[in-house]
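In structure tokens, the next block holds one chain alone, the form predicted on its own.
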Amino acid sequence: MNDQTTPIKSVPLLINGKFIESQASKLIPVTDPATQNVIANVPCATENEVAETIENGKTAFENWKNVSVGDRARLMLRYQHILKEHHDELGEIVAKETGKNIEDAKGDVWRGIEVVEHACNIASLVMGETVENVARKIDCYSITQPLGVCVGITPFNFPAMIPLWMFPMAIACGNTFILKPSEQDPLTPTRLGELFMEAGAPDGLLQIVHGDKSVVNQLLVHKDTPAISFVGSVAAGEHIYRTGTHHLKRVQALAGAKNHMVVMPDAQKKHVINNLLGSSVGAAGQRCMAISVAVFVGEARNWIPEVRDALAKIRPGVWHDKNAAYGPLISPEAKKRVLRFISEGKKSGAECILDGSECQIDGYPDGNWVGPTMFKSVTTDMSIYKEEIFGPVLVALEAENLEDAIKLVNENPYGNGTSIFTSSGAAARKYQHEIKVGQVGINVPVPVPLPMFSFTGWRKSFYGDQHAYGKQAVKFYTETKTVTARWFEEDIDTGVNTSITLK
């Protein structure tokens, strides 16, 4: 229960350079996942407030698009410096509202800072291309231009990193930005906005609105929001992609995952087990790059009991517990969902060799705790294999050889990330070449690239345009510099050249 003697603050909106209290009648409580105490209330912004942010963004864009690329880079230089000064503070905010342990929370912040550092190099990222004499006495060149008011819709699991994937790169490219963060942990994005204003961002450049699906839909259908970026569930991603593209917008929607780690018998067993632990239950399994399926090839199946025994030694705990491997799930609803999958797995005939469904942490009886859980004897028709559980649950499958493992992974409906652990260069090369998944790790459990490389899922893990925030402008000129051809609306690298910087 929340201590009612402590005032519950309402999370403000950031509109045109000012933090204001929303006029919304609907408030959503923000709760501590370890206690269920209410730590804030987040408003569902009104239609007028959302419309105002879009209009402000349009106005700010008319000036910002003409600001020199050097000045835009210098804003990002100031911002990354301020973020580093407040790194630990931001990490604590993340930890308190998500339940992550403090080191995981700081990692969330740091990966976002890396993207802002990348944005500091925007001048070289938005360079166009030139070819002389594409035809006799005709030259061709391309330039990159911003689109306008871009929108980012972000999930609860990385409230620092994912917003920082989006708005710094979009703004550095000359756009303005409206951020609609998760209503489950809005305090971190709000602080990111405060620090951005402290860095000297002009009014209207970054605006933050809060709310539910109604706010999202208003942003999706408005005629003056040409580009949308989203990270979250499959259902929400499909809705956002369909709605946005129906209204002729560029949409980038990164959705669900079912990431496989293929374990070859020639891999180093200790290395495999150590990496499998963190990648399967780290962040309570609440990340789209978690390893939730381990495929043991051939004699590697004999390692399953040792993986289970190692998982059994791991325990969750509150964010400031230095001995806790991970924290609670984000909400009671998230916990119920994970427990439902565990129950379905047992009923479907899978063998639950480690059951964390009754996990309790002393002093925190109301926390959304689920202990490490592991299944074996899993088949591909079971829900625990087919669907993203988003919890600390590892399912083990077996394959006779590498070919069978590759076939298994390629037939899964998701294609976000995958890894292979092996000491064979030939096996690693074969896997990398034949696997149909967006990101591949070789003896690396979670192949999340740095900002200068692409982040992209395949199949049901990703929908849309990897370069959602830019527009290719191609003009043909004669010797007299007369324009003889039209604009081409095509996607190009605009400095937002990787979807990791957009997610």
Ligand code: NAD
Contents of the next structure:
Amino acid sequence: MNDQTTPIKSVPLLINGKFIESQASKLIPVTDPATQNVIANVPCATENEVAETIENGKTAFENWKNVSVGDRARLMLRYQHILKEHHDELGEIVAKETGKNIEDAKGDVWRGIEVVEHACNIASLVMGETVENVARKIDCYSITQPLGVCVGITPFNFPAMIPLWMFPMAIACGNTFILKPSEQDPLTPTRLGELFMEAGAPDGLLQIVHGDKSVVNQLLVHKDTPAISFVGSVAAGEHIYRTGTHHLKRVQALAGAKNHMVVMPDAQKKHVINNLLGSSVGAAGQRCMAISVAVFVGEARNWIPEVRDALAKIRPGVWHDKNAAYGPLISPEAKKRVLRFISEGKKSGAECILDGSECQIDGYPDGNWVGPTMFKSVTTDMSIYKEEIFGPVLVALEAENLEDAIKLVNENPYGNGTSIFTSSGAAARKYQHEIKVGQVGINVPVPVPLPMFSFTGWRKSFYGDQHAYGKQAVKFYTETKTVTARWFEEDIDTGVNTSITLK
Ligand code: NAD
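Swap state to the form predicted in complex with this ligand from the form predicted on its own:
Then the entire complex follows, led off by the chain already shown.
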């Protein structure tokens, strides 16, 4: 219920270094997912406002592209320092607007800070290559140059980490950046923007516009936005990839997931169960790297009742409840969607061995709660297997052997993350080699790589350029120019005869 009396603030846009109130006629309420209290209103920026950010970004780019790589790194060093000072405060903002428990929320901030740390190292990341004497007295070398005004469109589930995947690397490469954060939790990205300005960022380097798909579409088709980074659902990702590339832009779209954990009978049972709990229902299952499918191989199927019993002992709760394993879903619509899947699962013949549909939390009757839920006897034609549920729902399948498990995982439409739990090196090596998925964990449930590696996805989990995130992001946010140079028209007479005749 929303019985508030304090006025609701409108989330400002960050345009050319200033936080301004939008002239928008359309406002979207941002709600606390545990209470439905409106905590802010997010404006859908007007066409003029979006057009203005692009112009500002272009103007700022003319200067920023010539700023020394050392100064660009120094801005990131200051930003990294300020983010660390504000780490706990940012964690609390994340927790309040997403409902995540506080430790999880701080983890979201920390993973973002790691990318900023990586961006501090920009000089060595943008280095080109050189070969002397590719022909006689001709040298060849490559240089990397920024693109211009880059755009980022981010989802609700990591409001700190995912914006920080994008704009620090893009800006460190010499670009300017327009961020369009999720309309469901815009307060964290706004604070990230304030702290970036506090770190000394020149006006127009990072701009933030808010809104829904109409704002995205304007950014997508504009002639002066050469590169688009997107993270979110498959439906939006496909649209953004199609539209952006149709307009001849560079697009990377990280999309949805259905991540499998393959449980071999030689794995350590306790280890498997502990890891399945956090990775399946942690963050209410609203992680693109959540384990949503467990494939029990051979005799490991006998562990299903124990997994169920362990899941039954955990419960969601409000963000500051230290005993709660996870928080509410982001919105009533998200909850409705998860409940629809649970109901479809039951109708399709799967056995619901733990049902969190009726979950209630004392003192928070309006929260978007769903308790841990588990299905067994699931088959690959069921919607609870084929589609991303994005809730605290674990579906269990069984396979006779590793070959069958690998085939199952490779035939799933998604390929974001996966893990295998086993004590056999041979099984782990086979899995690593044969599995067609972007991130692979071996006895690690959620294998999210650090920024010195790439983050990618196969099949429906990733569209476009494979250079997302971290080290490889430099390739996405720059052009390479190869120079072939003959330095002198005439030989310089050094008095030394340098010519040789090859035999
Ligand atoms: P979403 O696709 O609904 O929204 C993401 C962003 O796209 C938001 O900024 C939103 O305003 C915008 N958007 C939504 N629909 C659009 C449309 N039709 N046209 C243009 N823009 C549109 O995603 P979400 O619900 O915020 O996030 C959850 C999804 O993100 C899940 O599917 C999850 O798997 C995925 N995700 C993937 C990764 C990854 O690395 N692969 C990481 C995090 C989240």
